[in-house]
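Coming up is one lone chain in structure tokens, specifically the form predicted alone.
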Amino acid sequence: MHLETLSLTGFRNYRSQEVSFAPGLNLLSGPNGHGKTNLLEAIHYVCLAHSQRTRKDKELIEWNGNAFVLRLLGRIGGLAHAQSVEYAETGAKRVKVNGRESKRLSDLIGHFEVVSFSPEDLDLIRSGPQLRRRFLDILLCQFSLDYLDTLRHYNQALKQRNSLLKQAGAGNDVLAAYDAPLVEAGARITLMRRRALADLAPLARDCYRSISDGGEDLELALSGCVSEAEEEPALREDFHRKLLALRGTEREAGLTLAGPHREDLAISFSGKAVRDFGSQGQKRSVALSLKLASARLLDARNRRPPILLLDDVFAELDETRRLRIGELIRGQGQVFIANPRAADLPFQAEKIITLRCGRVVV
């Protein structure tokens, strides 16, 4: 699986540009602020239907523009594959996958698996639980379209139920009708997250040991669950019981107060939260370890390595750590590294793409 060409029109600082890629390691070079990160963002968007930098799609449109278009060509299992997305500032969107048209951005997901890392991913450790839930959801959606559908159903049920809780006259019978789809989808999400973490945790621990000089054991767990039950029927029953117990409090708050949307990915060293006790270097190493472990898990589940997007991954690292990360990246399929200097790379790039002012310099 690899990307061959990407055309960008009206995206960030790219007015009109086509870029071709090598199937191995691609270095995006050039001065800061000239489009390296924007190109990684474009790849991420057309593969995963969202930006890793912003939740507002309008921000992706070129300055003074009113729309952007991304068209991607690549190969999956030796077969040609194409997908594209057109987005207008009005919110209108048009998606095509191998010529088949759709209005759902999520139809882009599940073809080219992608794992990205940037300095902003330190927020996975430093910030609140929302980003960590999102990290898990993006990972699971890439190896399970069933998870993607279940998550969509859960979010829809949650939105409807919250709307109902805000209505003073809504009776218990009406609420009960919304409890059922929430409980069914929620129990599945919790179990799928928990099982994915069981596979991800040892991979993340190994990656961290490879990167770090420390002897800390990295631990991952799902916290804030409505139940510790390991089987879906028991988890559904516990979830429903929890909703009934919270009925009065939820009416006062106007919000659903239990479920997967309240869970968190707990990240710790020997029971101590990395967020509270880890150094800046440890947090950066943990964030990178989570992403590299995700790539390994996707490789194991899908039997092909995902595409890696690495933005400034070697920043502030000494030569020893650069070499360690290089060993983890080497041979991982197609890799895109945005870095101002080729000399920082601990290996030879198959292709160097030099960017200036949103243009490829030949």
Second form
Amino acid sequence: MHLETLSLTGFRNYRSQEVSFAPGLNLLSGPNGHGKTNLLEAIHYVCLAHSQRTRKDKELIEWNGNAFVLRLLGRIGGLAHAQSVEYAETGAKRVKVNGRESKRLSDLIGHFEVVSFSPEDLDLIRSGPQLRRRFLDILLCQFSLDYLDTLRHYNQALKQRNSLLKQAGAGNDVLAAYDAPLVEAGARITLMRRRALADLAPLARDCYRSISDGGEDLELALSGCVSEAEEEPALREDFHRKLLALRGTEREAGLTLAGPHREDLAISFSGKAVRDFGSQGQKRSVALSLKLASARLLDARNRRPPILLLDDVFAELDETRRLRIGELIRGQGQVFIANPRAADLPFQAEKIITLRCGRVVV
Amino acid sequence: MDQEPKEIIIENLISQLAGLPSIGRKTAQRLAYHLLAQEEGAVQELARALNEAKARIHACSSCGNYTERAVCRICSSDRRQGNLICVVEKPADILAFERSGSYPGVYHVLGGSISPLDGIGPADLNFARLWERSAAGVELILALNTNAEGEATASYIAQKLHGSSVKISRLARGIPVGSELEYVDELTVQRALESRVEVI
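Please give the corresponding structure for the form predicted together with the partner chain, as opposed to the form predicted alone shown earlier.
Every component of the complex follows; first up is the chain already shown.
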């Protein structure tokens, strides 16, 4: 699986540019502010239907422009694969995957698996639960279409139910009717997240151990679940019971107060939350371990290494960590590294793409 | 330079046609030119058919399907099992069952699904008549969409009829008949696997 060409129109500082890639290691070089990160962002967006830097898709449109288009050509299992996305200022979007049109951005997901690393990943540890849920969701969606579909279902039921809770005259019977799809999809999501975490946790622990040269035992767990039940029917029952108990409170709040949308990924060293007790350096290593572990998990689940996007990560790392990433990358799939200086790299790039003001310098 | 005046009448015809579902601008133009090339009688016949359909077709007083009679041909047929009722969201869904030619029962059209975001509550749907029809000995087959709204609506019906003697079932999900397994998408295969049935 690898990307061959990407054409960018009206995206960030790219007016109109086609870039071709090598199947192995691609180095994006050039001064800061000339489009290295933007190119990584475009790859991320066209593969995963969202940017790793912003939740506002409008920000991705070129200054003074009114739409952007990304067209990607690549190979999956030896076969040519094309996918593209158009996004207009009005919010209108058009997705095409191998010629088949769709209005759903999420149809882009599940073809090219991608893991991105950037200095902002530290927020995964520092900020609120939303980013950590998103991290889990993106990971799971990339190896399970079932998860993507169930999550879509859950979010729709949640939106409907919240709108109901905000209507003063809404009857308990209609609310109860919306408990059904919420509970059904919610129980599946919690179980799928928990199972994925059971696989991710040992990988993350190993990664952290080698990055930090021994050190603490990194633990991952899903917290804030409606129950600890391990079977779907029991979990559904517990979820439903919880909703019934929360009826009054939910009506006051105008919000659904229990379910996967309130869960969190708990990250700790022997029971102590890394967020509260970890040093800056430890947090950085934990964030890196989470990403390295998810790349390994995707590799194991899909039996092919994911595409790696590395934004400016080498400059901040010491020698041990650089080598550690180098080890992961060597002999793996396609990698994109944005780095101002080629000298920081612990290995040789197959292709160097030099960027100046949103153009490839030949 | 002055702009050339627009051809308002033909423009209006094209935009009316383009407002129909799955008709794009180009198809609308082709249809408009086709109509203009027709004999006057043929076009009047089309206009008359449209007006008549709109004026005389209404909801069946029993099931809610479109009909020109008081009770539609399916509900009034004596070859149909009146105690087997397939509940659908819209009249077009009935066509799928009728094409199969093997469904022995009757239908009930709800007119949509419960969707608070769109302001559609139970009072906006054809439930009153469904409760009337749900007498003892009746089986309801819920053939609603598999999205959150369809599931909530199914759950609403099940809840309301809970404790009654009405039997309620819903359609199975699985591999489309006649399709080769290798071309069925992985999600459908997975769901079909989960709802597998015992052979021995």
